[in-house]
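Listed next as structure tokens is one chain, alone, in the form predicted on its own.
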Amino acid sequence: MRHPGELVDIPYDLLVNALVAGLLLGAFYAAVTVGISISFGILDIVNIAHPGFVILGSYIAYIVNTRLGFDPILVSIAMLPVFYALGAVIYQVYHASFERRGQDSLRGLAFFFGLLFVTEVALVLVFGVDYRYVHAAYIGPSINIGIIDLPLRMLVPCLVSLALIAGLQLFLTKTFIGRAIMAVAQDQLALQLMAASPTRIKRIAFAISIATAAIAGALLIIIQPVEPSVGREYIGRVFAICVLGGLGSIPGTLIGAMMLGILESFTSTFYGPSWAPAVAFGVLLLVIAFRPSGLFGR
């Protein structure tokens, strides 16, 4: 019989698998959050509707997968230009309605909240509230390496997410447009002196942020079935990760997402999954209180 105060032996394999599951989950969170990191962290546009566009990407992957049998990830890559164009149109409306007129950010927040609501209602009207899922060869099987269990439905999204993060980081640091995107948040006048239009650069950046939702949506429906309101569950997580990693820092977004994924995984494993959503808000409050600039913010 265990005496009060005696330490409980936790199986080593349980600890290792909880850590691995947290890393895989965190990589997926990074894919969902990187668009917010660009719009909120770099452009100072609080696009609260971003999770709604992620769900839209999930449903497009679902439609094409069920009707034509194409892989969800390939569908999301093919949809990148469509989501990019959608993001450019949304930014143009936002710029004409709020930025150019000098409206306060609260009205812009209301605009994106309205977009989230409209997107969710439209999906409910078309698809209903039933959960939808996709079929792929890597959904179901697992790879066992010693005591480590690697579900392919988590491993594949993890690898795709890492490739997405690496590609965006290279684009932002090695190309003229990428450096202009990073500069637009710091000194728009200097950007104009370099013959670059701040409005055009912001439009490109915001369009890229929406385009990432296409890939994140495909990864989401690979990991779990979706229904129109699932995006709400990620609002707290994405902003917590964005603030934790440091606004506008792509590597910080990845590290912050990994940290949150590990925390959620250990919380779900040892305390139950019902406690996991509270972790994101707890992290957000702690970071705001003790390090508002985040881990890698400047």
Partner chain sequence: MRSSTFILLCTVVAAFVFAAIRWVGNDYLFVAGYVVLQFIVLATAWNILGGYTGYVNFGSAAFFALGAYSSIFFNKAFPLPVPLLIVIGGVVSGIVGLGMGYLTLRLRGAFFAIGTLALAIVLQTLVTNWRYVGGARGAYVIRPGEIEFLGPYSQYLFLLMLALAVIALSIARGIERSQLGYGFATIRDDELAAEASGVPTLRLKLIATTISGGLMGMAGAPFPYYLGYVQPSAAFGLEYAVNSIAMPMIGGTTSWVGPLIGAILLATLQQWATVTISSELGVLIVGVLLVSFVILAPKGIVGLVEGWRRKKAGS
Contents of the next structure:
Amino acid sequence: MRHPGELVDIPYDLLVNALVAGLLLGAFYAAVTVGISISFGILDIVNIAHPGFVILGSYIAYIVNTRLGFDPILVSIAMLPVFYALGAVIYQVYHASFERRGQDSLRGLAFFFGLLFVTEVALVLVFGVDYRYVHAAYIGPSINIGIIDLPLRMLVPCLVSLALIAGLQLFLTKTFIGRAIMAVAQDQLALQLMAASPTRIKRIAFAISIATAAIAGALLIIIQPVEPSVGREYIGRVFAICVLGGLGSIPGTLIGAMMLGILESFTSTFYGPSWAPAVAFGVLLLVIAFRPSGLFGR
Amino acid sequence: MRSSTFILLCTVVAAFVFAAIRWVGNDYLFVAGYVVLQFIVLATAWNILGGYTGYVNFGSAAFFALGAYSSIFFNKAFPLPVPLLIVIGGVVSGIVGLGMGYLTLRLRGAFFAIGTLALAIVLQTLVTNWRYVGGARGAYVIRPGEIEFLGPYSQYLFLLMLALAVIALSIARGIERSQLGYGFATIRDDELAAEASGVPTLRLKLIATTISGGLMGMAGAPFPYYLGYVQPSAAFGLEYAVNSIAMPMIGGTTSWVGPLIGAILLATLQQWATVTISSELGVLIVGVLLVSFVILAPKGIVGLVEGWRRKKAGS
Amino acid sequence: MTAPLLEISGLGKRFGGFVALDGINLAVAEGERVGLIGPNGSGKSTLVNCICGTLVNESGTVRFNGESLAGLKAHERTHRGLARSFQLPRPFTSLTVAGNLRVPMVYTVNARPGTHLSAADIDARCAELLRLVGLDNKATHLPRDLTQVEMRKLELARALAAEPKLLIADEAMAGLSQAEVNDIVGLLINFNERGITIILIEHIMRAVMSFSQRLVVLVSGKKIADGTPDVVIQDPEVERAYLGQ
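Any chance you could show the form predicted in complex with its partner chain after that form predicted on its own?
In what comes next, the whole complex appears, and the chain from above leads the way.
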């Protein structure tokens, strides 16, 4: 293990590449987190099962890719309605069983924890614990710009993720339903005056949050081979990013994701990959303890 | 019933269970029974925080593993008898529980839950990278084959866990009937109103996390001796977190009986599934039961039975 | 003249850029009945929360019974004799009506130096309080069985069970019928006659006018009037900012 003091001896190109890798990774993390930013950040629904749905998305991309040879990203776009419907159903159950009865804290948390666990174990039972991966033309080659190495395997997910984030931000700020979603957390009365049922708005928002998991899952399996328990590592990441970015802000999510990506990339470059999982959770613990309103919160 | 009577009764039942298994004479029953007892302690401990105050701990595995790894550490540094290791494991986990609570309990409940999840992963990474306690590959402990006066070592561990279960249940029941349990209930119902009524909520929550974490650590301390071998992925297994939530939720969270019933049912079910089908299927059933119960029977088995009895009395 | 029981000076509280309370000064003498009124969002609830320790004020001081409350948590303020009821009743749902009243007795009255109520004392006081508010036939019921007005009475009785010197009643009558409002006003005056100082925050003018010996008006986080009800009500500024809307 090296010590931080030795950082000065690290070659310049390693440093630059770690930074670039961190940015690419961070952009991808934003796609995984944006669903949580909507459900936890905006709707105040602590959906810890979100990473489970991301892994589910990975496996669907994997099955269709290996059986039929379709591109994983296209598969995930085709799966959006299915995940949207899944999200709508889950919200309906959550609302009827916990939210309406005012039992959303203890039992709601246990519910999502159970869903996460059931998804993971079911995937283990069907596919086993072997790592699975997909095939696509952009997995493998790299673009080299000077000393910077840009693997397409990272660059493509980065671009898709940025498009997803930009699309969601436009939707939330420019459309009627989007603005209603942003308002739902703060002012249910105003929402009723706009003649929108809060439950319906929340259902749409939650369904969208689950739909993003389809895309995030495809991106995940492009970046790395996936096995069912990979989702657990992402629980810390997504909540760390969500809290860092100031709960419910989409641009904040992107910035938080980039910061965590860079931090993790530097950790694994300079300390070794076995320490990387602790970074996200360590950041999460620190942020929760000292800055729960996020770095950009008031 | 007075607490002393309850403890006496528990001890009698425990002695009877031990005698019965010895009479059957099948050593596997001690090995399987140990696991059931261990889950009784874990579920009861989880419920002291989760059921009584309403704060969800997803990091049961972390507290359990803290107990197991403090045993590994002392086993290498200066070997001590297992009962003493249980006390040490309890103290270590209790202190971590207190620290964890102090950092996150001033915030909304969700942050505590997420924080405990984070704690489990941070600790697992630390242990995985700590060579002294075996790192990722794990560590062996040499356990004696026989214990004087008693016989096989598995019976000795079984007895220790049996005693821990009696202690855990007595603590839980004691809390329920004390002023402390009364304060816990006000926190679960409405924290703001509790403060306004003069309940020192933060202090009570810290007491709950400390007791709960400490008991989980105690349950984990004999674990290396039970297996003879511990690796991080086993000690930090997600099934500990899931089971210690599922058992009280399925049994019923408002009294000590619920976690006891839930633990006996689910742990036995999993032991049976592991032997006959596969352990994955066993834990899948636990997950499905957890989700079904929180949706359909929010008060657990205890609530179902109470409802059924009320209906019968009413008709 | 003796020092006031509650003395607030220069109290300020902001949420981000929004100034919720701006330099509030207010003194309440022992035994007084004060009405606090103001339009929605004028800062009444924020003021209550700052006095009771649910929120932390950025500037100014709150002194109670000659002691500064700075840095004291909500439960410590309750221990010192400052009780409140909530705008929306917040009963302990898993405890019976009598059980709700026991909480402040066990955690506040018994936490005061020199007092220790036995279980029998507590039971007797519970029964007495329940009789006082007219809930004696509901003692063993759970709060979910109560009607709106009974819920409000439980809320007040629980605050009273802490044996406070000062009771702050936050909109104890919203949504009640006229007869029920009279019922609650009568209760509050009864409490006051037993020596408890009361600040009543209320929208229903008729209730405030019949209850208050003194009226304080908040508008946009500032105190704009403070005096006897009939004088305050005629104040042109009050009329314009509050009653005229």
